[in-house]
Every structure is written in C-alpha cells, then in structure tokens.
Amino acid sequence: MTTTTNGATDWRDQIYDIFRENGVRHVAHVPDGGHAKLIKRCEADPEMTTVTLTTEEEGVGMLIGSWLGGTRGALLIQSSGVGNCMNALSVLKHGKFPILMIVSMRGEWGEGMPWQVPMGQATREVLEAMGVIVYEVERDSDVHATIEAATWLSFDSSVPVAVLLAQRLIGTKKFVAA
C-alpha cells in the first residue's frame, strides 16, 4: 500500500481494499496503464484469480459465469473497450446479473490522442443505453466512497454498475508524433 503526499491511501490501493472487503475474488482485465497498479495488486493476491483478456467482451461472459459459480468479480477496462462490450452487456439487465466495471477514461480531460475522443465522449451514454448504472469519479478523495457504493449496489441488488475513473484522476497521456 502506498500513500499520497498528503498521507492519504493511494486510490488504486483503496479499490483493491474494497475488492478484498467485499469478496471480489475474480478480476478480468485488459492491459491498461490506468489500471496497472491495481492489476498488479490483484495478481499478487493468492486468493484472487486474475485473467488477462484478449478483448473486453470476454470479461462480461467470464464474470457472469463467475457469479453463477458463486464468486464475485470485477472487470477492469478502458473506455475504448466499452464499445467492444455492447452486445455482451445487453444480457446483464435481462439476466439480472451483477457486474462491477471499473473503466479508466480516455478521450476527455487533456486527451492528446484524437482517436480516443469519440468513444470517450460516448462511454456514459453507451453504458446507460445497455442498462448499466454509471458513477463517475474525478478526484481521489471520492474514489473510496464511490467504488464502495458501486460494489454494494451491484452485488446486493444484482445490477450492472460501471465506475468511470476520469482522466483528470488517472492523468492524461500526450501523443508525440514520431
């Protein structure tokens, strides 16, 4: 666990702790810089199963299966990957399957890669169109309460919930032409 300059627990460690406290033991993800530290913490935990996906929609089916088998899971993806999940997400509401998605945002605050902008701007609307409840976090001081509330809502009410981690929180990436 690391702390920030003001002594607070790093927000990625807060998410890991919430996973542990709420029985999230299966983490599916695609490689992503915004989630890198959280993924490493989950991979190092012998009580968690982490799976690196080849595409984001695999994670939706995997976590439905995990839930049916009695294990809570979370999907860690980037906003660009939300577009790859649309058909898979359409079954969540009908099946009343809980799924907790933590989405690192691109295509917003200070984005330097223009191809990230369209999906980044549409992420919330696309998720809501599929019946996913969406929360958004822009400050590290809001991470704990938001992720915890999303976790409880998803698993206690059997609904899909996504938390969008804003680019203002995770940091921007600058595109440098070669």
Second form
Amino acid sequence: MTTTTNGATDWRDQIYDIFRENGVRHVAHVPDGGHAKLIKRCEADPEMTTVTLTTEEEGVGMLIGSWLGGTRGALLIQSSGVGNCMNALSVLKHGKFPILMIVSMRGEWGEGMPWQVPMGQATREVLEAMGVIVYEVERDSDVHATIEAATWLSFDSSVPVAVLLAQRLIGTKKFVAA
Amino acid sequence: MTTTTSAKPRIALERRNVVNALVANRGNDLLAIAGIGSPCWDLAASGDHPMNFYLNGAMGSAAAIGLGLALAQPKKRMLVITGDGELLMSLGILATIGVAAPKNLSVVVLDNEVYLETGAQPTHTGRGVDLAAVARACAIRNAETVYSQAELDAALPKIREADGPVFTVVKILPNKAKLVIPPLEATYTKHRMREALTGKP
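Same protein, the form predicted together with the partner chain this time rather than the form predicted on its own?
In what comes next, the whole complex appears, and the chain from above leads the way.
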C-alpha cells in the first residue's frame, strides 16, 4: 500500500492527506456515514473551509464559485445525492470546470434497503452522461492511488471527476429490526 | 363577493435602473454573479466586466456559486444578482448561506413576481411567499424587501458594504428591457475572472 507524506494507512486519513498535499481547501458535503471520519478531519483543519449543504446540487454550484475565485474544492456526497446534481453538472461540462466528487455508494454490493438500489445502480451512468469522468475503488489498498489520480486529473486537466467508494470498501449497511 | 384592497406597496422600480445602481462606480473589488435570464442581460447592459460571471444555465445555482466565490475571495465584495424564479428553485441555499455566514456576500433578488422569460407566469412571490422572511428564518439577519427608489438608495450601502450575508429583495416592474447578451462561453468568462483574481487562467 502506498502511503501519504504523513504515512497514513487508514484510507479516510489518506484522502485527507491528499487534499492537503494538493491544495484542496473547500470541502462541501451532505453528510454520509461513509464520509463521517473524513468530514471530521476536514472540519478540524483551520486552513480548510467545510460547508454543510442542504442538497448536493448546492455543492456543485459552490465549488464552481470556489474555482472562479482560485480555490480547489471537493464534494463529499452519497450516490443518492448524485441524482440531485444533474443540471448543475451542465456548468462543469460547458465551462470546463474541475471538481473532485467523492461518492460513497449505496444500492450495489449486498444492499439491504431496496429504495437505494435504483439510484445506486444508475450513479455511474448518469455521471458519465453529464461528462463526469468516473473512477471506482473497491479495495482500501487502491484508495490512495485512485484519489490522487482523480485529484490530479481534475485540477491539472480541468475536468470534473468522481470517485465512487464502493460498498465493498466502506461496508454494506445492514438493517436489523430491533 | 367582497373586494379586498391589497396592502402591498406599489411597485415602481425598473430592473435596469436597479442593476445600474447596484454596480455603479465599481472597481475590481466587486465580483458579480448574474442568475439565468434577465439578470444576465441586465448585468451585461450595465457594462461587461472581468469580474462578472453570467450564469446562463443551471437555474437555481447563482447564490451557491456566489457562496463559493465569496469564501474563496474574502477580501472582495461578492454580489449575486438573480431573479425570484431562480432563487425559488433552491431555497435551501439560504439556509446554507445563513450557516456559512460569509461577511462579504450580498444576494439581491430582482423580484418581478413572474417568470418573465417564459411568458410572465406568476411565481410564488406574488402569492404570499416572502423571500426576505425566508432568509431571516434561515439565519440571515440582514434581510429586507425594497419597494421604492428611496428604500433602494438606503439599501445600496448595505448591499455593497455591510457585514454579510446581506439579502435584499428588490421589487421591480415585470417589464422586459432591451436584450443585451453577455459573453456566452463560460470557458471565457471563467478564465477572465480567474486571471483577474489570481494572475493565472
């Protein structure tokens, strides 16, 4: 496993370190269990601005503004929230704006909540339909390289990039009635 | 049937006069985002500027873009100029702005109470929905509605300089003004603004 400059081995810490190493300073999110630790790390960093959104679409707009103002930003959302972003994504494609979307998946590997399946199954396809380049990561040993490559691709080539964090990586949420 | 008299103040302001006043005597310290439709034509008519970004798509995203730009450029004044229909599409952004509370962000809604671009169908704002009250309920304390020239004159220093976030609804007549089209390529307006702000495209 590759490690970040801080030698982090937990993949959530590695993502945080990649943000730091690559100048990602604005972090917008709709909270999700898959992102909980990363959100905490970003919130605790005085050099990062972390914004809680009411809906994921706001994050696309906000990070367009961040880029206009010279700041790199990342959007932390769940796969269901990808569906809330579609028309806002048109600006990224038309204007060649970079954005780093890190999407924690639902509705695929062993999902026990049927309401999550339709959006989870469509996540990659709808992102690609809107011109977002999609990477997916299933093993913790691949997180570092994938997030780093996505960060470079997005900000160095000015394209929107999403990394899907698969349920195999983050763990499938089980629903057990009390 | 009984006739009720509206208690609403008479609307008299013309949109172009309002927008011209909003950006009057600007320098490079005022950044402006215009929301889809007439606000884009209004801002272009007031004079194209490297610090303007015209959002000709993604209806509902103008205030969100203003939030990100305000946070990225805290020493500049960030002015979002948008329409009532555009803001109604994403009222949640008022809660996000209220909580993020950027001091340099000012949102002005040109409220003609109709969807002017699509045939002047009424929006909610003419039917009892009070956007300034929504903003106040979303923790944006500096929020008001302006009806007259005198009220606009009093609001202008707040819009341009007061500690934000500032939210101002300006009631305007539902009149179309001459179409003035700004640069339509966001790749151009993006590079232009980034270069002016950061020295690199």
